[in-house]
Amino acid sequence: MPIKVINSGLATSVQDLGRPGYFHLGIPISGAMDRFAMRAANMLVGNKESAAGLEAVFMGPTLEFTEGTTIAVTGGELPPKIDGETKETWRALSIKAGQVLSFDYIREGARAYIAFAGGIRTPKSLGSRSTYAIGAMGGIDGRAIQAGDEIPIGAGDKTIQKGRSIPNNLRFSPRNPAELRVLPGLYWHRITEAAGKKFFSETWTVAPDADRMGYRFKGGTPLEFVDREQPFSAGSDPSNITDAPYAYGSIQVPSGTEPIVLHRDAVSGGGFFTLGTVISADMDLIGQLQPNVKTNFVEVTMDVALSARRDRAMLLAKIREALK
């Protein structure tokens, strides 16, 4: 069945869990900025966790349904409304043919995820329906949704009951100030010891230019670099290096002033040094940070990073168990 787009909201796009395996070719993973929320929404409506849904940023879309189905909204607190009546998030909701889904203003976080029983069935590109707008891949004609679009939806699980929800203690939301755990990287030696200590001790602020490619942070002390002779082919700025690959979650600091955490649609390499990498368990959190949110970077070890990844996997397992 198709869903009619009356209003697209703000930067609303089709996303699933992304297209891994092409980073070495310069094609990023893309997919939901908050994978945890996307998985949870799909679980609520009986989909595979990898099914495609919608990612809405700050403002939700307005959608008209041509057939009845089950939906769920998770992630940032963007209350859904069915024919104007406000409903709960993190809960399976029944919607009938002819009804209209819209949204109230966002209360917390930055991105909401809308799952539909049966999942969005747009054509796949390199194994994923995720929208990568810069590369015109996935989604609807390689772009975010627009008014007038019709979004195809698959046949959903008819046994899913409306009203089932994910308990509050199994939901994930950002703290204020936020904390992002970081593994120092290969180029940590490029900054002085004092600069490294300041980076972790100071509070940074999410800048307005934060999107699917990366989040910029401002307000900290500019980094001090260790003197050296620039290598052949590197730029003249002390933050420049001979081009190198970027790990997902890498933190680059152009000119040593404002850190940028590279996210789902970021490039796979370039000529800026990276001082470390945000651990995988905290990447979902970044996608829920609003501009001007205070943020602390916290240095951790590999053991802590692996433990945090296990904890996140256990949280998802508890949701699966709770929804049985």
Contents of the next structure:
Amino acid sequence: MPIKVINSGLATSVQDLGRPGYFHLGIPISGAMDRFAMRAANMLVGNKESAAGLEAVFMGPTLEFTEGTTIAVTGGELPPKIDGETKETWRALSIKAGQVLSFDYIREGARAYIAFAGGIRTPKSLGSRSTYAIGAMGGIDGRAIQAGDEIPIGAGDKTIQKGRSIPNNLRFSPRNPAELRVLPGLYWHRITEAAGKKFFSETWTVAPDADRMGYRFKGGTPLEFVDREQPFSAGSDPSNITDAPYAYGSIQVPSGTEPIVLHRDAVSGGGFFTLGTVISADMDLIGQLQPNVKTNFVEVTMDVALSARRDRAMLLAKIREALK
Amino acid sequence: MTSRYTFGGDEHIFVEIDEEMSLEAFFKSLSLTNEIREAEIKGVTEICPANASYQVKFDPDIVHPDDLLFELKEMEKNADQGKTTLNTRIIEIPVYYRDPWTTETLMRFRDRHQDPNSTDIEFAAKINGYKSVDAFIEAHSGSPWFVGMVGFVAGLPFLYQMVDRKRQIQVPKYLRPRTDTPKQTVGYGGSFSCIYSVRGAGGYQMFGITPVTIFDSSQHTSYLSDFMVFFKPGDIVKWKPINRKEYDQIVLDVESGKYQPKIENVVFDLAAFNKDIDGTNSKLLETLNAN
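The form predicted together with its partner chain is what I need now, so please give it after the form predicted alone.
What follows is the entire complex, opening with the chain shown before.
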């Protein structure tokens, strides 16, 4: 049962939970930037949490349905409209054959997730349907969706209760200013103690170049480096290192000026020092940051990172329970 | 070389084997990551060797970060330090140096270059003390290269020249990165050569282009039908200068499925290499050209 794309939105792509295992060849994990929202949307429509849906950035697509089904929209507050009538987010919605799904403007966050009962059934590439545009992998012909595309959908679970929703207290929405918890490490020793303190005490702003590969931040004081003679093959700038693998969520600061946090479509390695890593529990949140949002980086320990991760898992468990 | 272990958040352990690149550091990175892969440690999801470091990604719900850290350190301690051989392959990659496409591209970005009045390869030849571009091409294509890392983007190999340090080519990257690089450009930055696997932004100097497809997500390319990425860390590469006619022919052959890259299996011995670099390289090239 295909869905017809009338308007693609800004950069709407097919995503699931990604393709781990190929980062050593430069192929990133990809998948939904906000995995919590993607899982929640799938749960609402009775899919496996790993089913593929759409990730819409800032603007939603316009889609025409050729058959009736159940959908759900979660993540950033991007209110869906069915034949022009506004509907709720975080709720299972039924849509009939011939009806058109469109979206109002985004109220909060940056990315919305649209799940369809049965899930999107485009061909898999290395085990995943996630779109990785640089490598022309996944999605529809390895790219974001376009007007005129037909998106294949699987057979959905007919027993799903329409109108069920995720309780307010279990939804996840970004705070303002945003807080990203960071475990210092990697090449932290390359900056001075004073620079490290400033990095955490100052407020940064999300820069316009913020996408699936990474988020750039600006507005803080340039970092001071510890003096050293640059190692052979590292390059001459003090922010250079011998090209090394990058971690998801790692924070590089080219020339010490604007931090970049790598995300789901990360480059797998390169020649810039990294000062630490955003903890896994806060990665989803980054996907919901709009340009110009104020952001504080907060220093945490491994214990805090692991307990935050458990809290996130608990939240998902509660949603599973609530939807039983 | 004392390895430095550090956490990349709650899902990665990064191990810096050395601050500077050397074949020894790379060799250790590759051997250790091979062992880690074979050990099939529960919870480990990605094992990424690189030039002088490596990284492991794991699921902390399955293995505690401290336990994995301990295990990786133990593996390094118990690693066979005496082992200096590596079973790998040597591959010939044809390069059309000074081709029209990278030349056209580099001319568009002269404002981002150290030496706007030279081409990239003229600049590289000059600052490395070569009398002519031809002599520089001879140096670049004369010795074999080690693939030290595959990545940045999908399937892009970084290559390290297998000569002693004083003969190594060194070229700074562009002052500001270009917004465009042709697919399969043979580039250079710092002490690494690379092949751009896809078209896109880039900061490496552009010397030429290879007609050989090295990444194909559609897997239509005959020799990429098993896997879409051609290179692996540890591969040894020999550049072969070609002209326009040869270039055009190989492009056609790749498209029609006739092209088979020239590949031979070899055993690389680091100890023998360190004792006699040129002799070891000649033997590698003999194997490549034996058939």
